[in-house]
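First, one chain by itself: the form predicted alone, in structure tokens.
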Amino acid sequence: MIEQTRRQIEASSRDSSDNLLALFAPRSVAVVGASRDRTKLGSLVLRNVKSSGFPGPIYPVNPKARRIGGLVAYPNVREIPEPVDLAVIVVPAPSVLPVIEDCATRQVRAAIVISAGFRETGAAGAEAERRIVEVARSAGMRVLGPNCLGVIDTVTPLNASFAARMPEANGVAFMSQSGALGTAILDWAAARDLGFSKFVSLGNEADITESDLLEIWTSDESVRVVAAYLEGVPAGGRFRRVAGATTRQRPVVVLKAGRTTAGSRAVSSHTGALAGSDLAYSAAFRQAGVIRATTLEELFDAALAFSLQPMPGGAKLTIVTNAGGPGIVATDAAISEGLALTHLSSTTTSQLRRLLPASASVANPIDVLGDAGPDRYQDAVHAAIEDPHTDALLVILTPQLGTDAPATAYVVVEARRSTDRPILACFMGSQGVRRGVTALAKGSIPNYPFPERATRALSAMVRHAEHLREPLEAPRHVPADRATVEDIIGRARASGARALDSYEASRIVAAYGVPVPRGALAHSADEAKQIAGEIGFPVVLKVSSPDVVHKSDVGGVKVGLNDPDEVGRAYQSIVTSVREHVPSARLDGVAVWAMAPPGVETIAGVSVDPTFGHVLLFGMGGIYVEILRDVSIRIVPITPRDALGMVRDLRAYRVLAGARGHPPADVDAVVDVLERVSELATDFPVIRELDINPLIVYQATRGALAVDVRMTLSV
């Protein structure tokens, strides 16, 4: 494995100067700032590199020492006689830049800057950090950090960090944007037999980011699952692309912190208010196939299952238990997590009746009773796992009189060796099951102390398996009159306008094929009457002004007009009222629209997220949009599957699908509108916010109408 990685390093250095792989499998390591004082960080890092079993040369660098820890020391990197792949830098912040310059001169492939005192300290630190990256990139050198814990690779092996322990080897590659959290996780994982193949503290991410690591871990055979603690991503678009490629090869589970405050920003539209940053992260993760964990416990529960078990073929779970209560808890938890209980075949239930006591339950959950020993568990487990309908098995054990936890654990381990279906365990308790839990860990069976945690981990596996089964899909290209949109937006920007009036905004969405009512712009009462006659009554009049956002509040809307005289009076009333309420408003005219028939009111819109760019929203509309907040979010551009998923995500989807005697709405028309709005935002990134509220949806095959459209532009 290590030789394969080193060959990748050599190829990357020849082809693209991308030396990122040297972080994990370097041929040699220099520890800059190594110290003979065992209390110093440089001493700890050097000891870690040595004690990890790193197979290559190790070069301590210290201008005041000739030997450190039995190794020849060098005054600086330039004087090391052999090539250096990786430099681990543990010197005061002001000394880091000269060290990086030395590394660049010696063509060091990668550097880990553990030193703190950079961007996190203010403007001067940020400038020093920028200069470090500038020098490194000019030499093709990659930099991790600064202000980081370091890197651990159990495959090489290499511990280039100041962590207190070297973890056991496992298939979990973990990255963290918090170094302190990383040290705690290493200690926590060691007590729970959870190992890592890679462990990376990202620090300030001045150069190397989570996307870089995902990119190389996509093809790393030592990585079965990627787990990450993230507080943000610096380049959302790249992260989404790279993560999407990674999840096609191996699962990615992320705990994204900051769920409660990330969306607090000033916005002017319904869409912007509803599509806060945390929802954008959830959408990006979902579209990329990333599993989002809500707690650290959930993150590592899922990582453990992914690292040890095969993917399930479906969502049907069979439960074997020696206690009814935990079986019921597991059943409730499974259903809540979107799993289904296996309907066991008649052959399986007949077999169980022959093998188990008459008072045992042969339904699912299979209750082998409290006095069950290993033999009874063996009969039930083998019957359950061989049932053709079982996709996954959960074995629950509670310590009761006569329970043999270690022997039962061996039964579970042996069953796993005979099947390609995942088996999870829930040996509940502490002292009474400790030896059994140890036996499960040695046999690569993930054990969870409570059923809810086991079913949640299995649910993550099922979601990933479903993601893998979904075919790759590209956004649908829609025909559009792009020239008209360019003209409208060009004139608006030339005039300095940040907002378009509703008439021009409607023309833009119509140019992309979004249906709008028949309408035209009137500049006098007589013209309004003429337009209304051509459209047909009833009609609606709306003021057209980029300076009036909420038209109804200033008397700028009149509905249900049934004859020319009403239209004439309405025109004069709108102009007078708007001038009274907003004297400085520019009046482009009054739009005359055919009055849309009633239907289901929804909202569709676009806003700009600071991390991921344009975000598309769909939800129930009208006056309840911000009260009910029943919305779904995706990052632009979307695929047809994304568009349909947005509709089906709504709690009120049954309203659209037809419920309680109501006919189904035209969901296909909604999907079409969402795809067209997505392409509009993709083609014209200058659009900052777009609201279609309401988008009225009619009965199946009868389409949808964008009744009111608002749009703002970026500066």
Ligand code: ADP
Given for the second form:
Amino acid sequence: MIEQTRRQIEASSRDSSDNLLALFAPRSVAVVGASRDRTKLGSLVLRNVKSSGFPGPIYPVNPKARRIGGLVAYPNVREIPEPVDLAVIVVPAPSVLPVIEDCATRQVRAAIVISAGFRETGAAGAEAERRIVEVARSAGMRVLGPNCLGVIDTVTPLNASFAARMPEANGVAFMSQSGALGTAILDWAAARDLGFSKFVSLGNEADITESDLLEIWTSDESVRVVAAYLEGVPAGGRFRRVAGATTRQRPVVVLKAGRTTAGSRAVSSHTGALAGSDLAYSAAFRQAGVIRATTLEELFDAALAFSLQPMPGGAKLTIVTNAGGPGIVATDAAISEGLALTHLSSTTTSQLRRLLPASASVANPIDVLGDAGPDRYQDAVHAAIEDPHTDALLVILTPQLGTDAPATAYVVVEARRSTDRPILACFMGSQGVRRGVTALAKGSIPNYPFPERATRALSAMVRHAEHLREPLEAPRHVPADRATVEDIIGRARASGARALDSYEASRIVAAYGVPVPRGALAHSADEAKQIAGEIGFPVVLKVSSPDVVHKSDVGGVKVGLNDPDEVGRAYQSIVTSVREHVPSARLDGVAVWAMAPPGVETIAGVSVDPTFGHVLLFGMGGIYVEILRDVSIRIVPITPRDALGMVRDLRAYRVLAGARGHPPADVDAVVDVLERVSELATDFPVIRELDINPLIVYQATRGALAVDVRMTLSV
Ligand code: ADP
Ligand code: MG
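Write the structure block of the form predicted in complex with ligand ADP for the protein whose form predicted alone appears above.
To see the whole picture, the full complex is given below, headed by that same chain.
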């Protein structure tokens, strides 16, 4: 493997993405700031590089020493006689730039800047960091950090970090935006038999980001699963693209911290207020096939399962247990995670009935009873895993009289050898199962102390397997009258307006094929009457002004007008009322609309997320959106599958789909509107906020109507 990586580096021209590989499998390493003083970080890093078993030459760099730790030391990088692939820099912040300059001169491929004292300290630090990147980029050199812990690669092997221990080698590639968390994880992982292939502390991400690592890990055979702790993603668009490609090859599980930090954007629209930045992360992850963990425990529980077990073919779980309670807990947890319990075949159940004691349960969960020894477990485990309907197996063991945890662990390990389906274990307890847990770890069976954690990890696997089965899909292009939209937006911008009046906003969505009621703009009461006559009664009158945001609040909406007289009076009343409430408002006229029949009121809208750009929101309207926040979000552009997912995500979906006397709503029409709005926002990035509130949805096949449209533009 290492040879292969090296050949890759050697064969390639010195371009910067190949230089990234030198971070993990360099041919030689310089430790700049290596020290004889064992209390210094530079000493620890050098000792780590040496003791990790790194096979290539190691060059300590220190102007005051000729030998360090048995190695020849050099006063600076320039004077190292051989080529240097990777420089690990552990000098005080002010000395980092000159070292980087030396590295650039010597065509060092990658540098790890462990030193702190940069962006995290303020403007001067940020400027120093910028200079480092500038120098590095001009030489095609890649930089990790600054302000990081370093890199560990257990395949090379190389420990170019100041982490106290080298982890076990296994399939988890872990990256962390928090260095301190990283050390804790390494320590904790050691006790849990969780092995890593790569460990990267990202630090300030001046140059190398999580997307860079995802990109190279996508095709790295030593990476079975990517686990990441992230606090934010600097470039959302690239992350989505790269992660989307990675998850087709490897599962990616991310703990994105900061769920509760409220977005600090000034927002005036419904969509903007509801589509908080954390929801945008969830949407981006989901669209890219990234699994979002909510706790560190969940992150590593899933990573463990992915790294050791094959992907399940479906969501059907079979449980073998020696205790009823944990079996029920596992069942509940499995169902709430979206898994299903296998309906065992009659062959399996009759086989179990023959093999197990009369009082055992031969239905799923299979209860082998408290006095089950390894033999009985073996019978049950084999019958369960061989059942054609079983997609995954969970073996639960509680320490009871007659329980032999280690021997039962061997049964599980053996069963795994004869199947291509995943097996997870839940040996509950501590002392009573310790040797069994060790045997499971040795046999590469992920074990969890509680059933819920096992089912949660399994559900992550099932979700990933489902993601892999979904065919790649592109956004659908809808026919649209782009010229009209360009014209309306162009005129609005020329007049310096940031908001469009509601009539023009409606025309824009209509130009993209979003259905709106029939309507036209009137400039006098007589014109309003004439338009109403053409449309047919009843009609609705609405003020149309870029300066009126909430039209009803200022007496700007009159619904249910049944004859010309009512229309005339409504016209006057709207003009008077708006003049009174908003004296400065520019009045473009009063729009006359056909009255839309009642239906289910929903909301659809667009806002701009600082990380991911345009996000699209769909939710139940009125009281539901305000109180229950029953909304779903995707990053624009969306695919047809995303659009359908947005509707299905709602808690109210089952009501929409038709339940208990409610006829089913026209979900297809909603999906169509969402795709059209997504395309509109994609074509016109200048749209900052768009609210369709309400989007009235009718019974199946009867469509939907955008009854009120509000739109603002970026300046
Ligand atoms: P705003 O939200 O600015 O006050 P709307 O255009 O949404 O103005 O009108 C307020 C309410 O009036 C809507 O939520 C809807 O219930 C009703 N309404 C508006 N236009 C129509 C229409 N064309 N047909 C039926 N009802 C309408
Ligand atoms: Mg409205």
